[in-house]
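Below you'll find only one chain, the form predicted alone, shown as structure tokens.
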Amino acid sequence: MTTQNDPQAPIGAFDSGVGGLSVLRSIRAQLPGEDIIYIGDQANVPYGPRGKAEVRRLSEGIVSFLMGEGAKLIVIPCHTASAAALHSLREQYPGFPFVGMEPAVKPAVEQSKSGVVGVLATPTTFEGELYASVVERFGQGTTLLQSTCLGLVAEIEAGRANGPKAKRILQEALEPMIAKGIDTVVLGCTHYPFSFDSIRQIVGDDVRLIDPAPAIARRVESLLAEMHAKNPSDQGSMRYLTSGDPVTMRARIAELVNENVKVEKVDWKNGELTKR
């Protein structure tokens, strides 16, 4: 049951694996006050090569859940749920706050001096209305070059962001941009910022590397205020759910955030999440 108004209810969040992490990293140092409900649909990472279709079954029945533990806003900090579900599950639940995410291709051009952007983002984002649309909208003019980076999520979540394979990946998708002369990159999946470290060692210092996660906690932070539900706390509490293995989730956990906590085992049964 979702209480909206309520300034002490929490705040649902949800990707197919951690990507996510690094959108809560912001939005908890944004809202430190706020209590947030994180769902790992481990079960079925990674949701880049699925069909919109299943994301969008699967980010409805993940949005369900999270509506019955009485969410007041729910964020989708995952570009592929964000382009498969989001303008479904406004139709569905009209008037309740959702924040997706879109591929930071505005800013990228606007700051950009070369006029060329590359843009790193799984299959299903490039294939979205709401890549689409931010294209049409800001991206005349400027050259982009895109890269799905297969692979790289799975190391991700394997532990591995920043090893030898996604190393490998990512040089593959970043070279043959940086000799065409991009200038900036976009990081269209909530789980590339993981690989910081590897993306700047490839493109170098000169090549700015945009994140949206800021952007994001700064919109959840004004649709809170909007809805005068914004919790006075000092310090929320975070509950971490995965569909796959609370052990691997709870490793990523302390590897990723640098955190050490309980993570909560979920089941899929007849497309609804239920509780163990």
Ligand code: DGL
Second form
Amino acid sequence: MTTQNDPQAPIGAFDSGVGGLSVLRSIRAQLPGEDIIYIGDQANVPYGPRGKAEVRRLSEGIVSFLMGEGAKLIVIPCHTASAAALHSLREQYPGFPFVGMEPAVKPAVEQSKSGVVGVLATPTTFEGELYASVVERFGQGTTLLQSTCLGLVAEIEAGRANGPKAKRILQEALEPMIAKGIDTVVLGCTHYPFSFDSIRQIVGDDVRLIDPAPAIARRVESLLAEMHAKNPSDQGSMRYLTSGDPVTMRARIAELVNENVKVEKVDWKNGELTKR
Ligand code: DGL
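Mind pulling up the form predicted in complex with this ligand next to the form predicted alone we just looked at?
Complete assembly follows, chain above in first position.
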């Protein structure tokens, strides 16, 4: 096991499924020397409708596993898990570097000219204090229109990110927002950038889409620099694990980020993740 400030130690990352890969691609572009361990908790996807207490418990189990693997920093490329668990994880592991996600309301409000912004995120994200706090800090004077796009995460997990059902869900979410004058949409769930083409088709070219991935990658880089823990290698490695079906995860990784990889299996036992 490596230790926290060892540059050779891996970065840990997790999401309910493949959504986090939309953030990982930015992190890997920004930090190509880092070794990364990514866990998709596909036995429990989607997290969105599960509520805070359950998502917190799952996130804590995954974090404890990643710490056991020697992670020097843990990034949570999942708005739902961040909403449910980031605060308690920081309390539980004081001083340990976590990078979480909150819906990118701040840049959206700054860039919106119409003053009407759409936010797409899961129910648990909307219920969390993180969202309430970004709305309070940055949303004043702007109309924020929210939609959970119920069912979209399942479509993306099934390899149909731009299929007819995904398009229908997005139309139902976005068309009423367009009618009310949105000029900016926050992609507040890391799965949704994979439906980018459908979203773009529905909103047209004049609506700005905000994907927070590049900002998260910059945050990870600056934290590692502060810790003097950047990996000097020029070729980092990736390890993928799933609590679901490795064959399915492997297929999704190939389709979504164009990579052919081995996927390891982990299992939940009494609230803990274990390797097979
Ligand atoms: N990708 C996640 C997020 O950013 C979780 C989606 C889900 O499992 O419902 O919120």
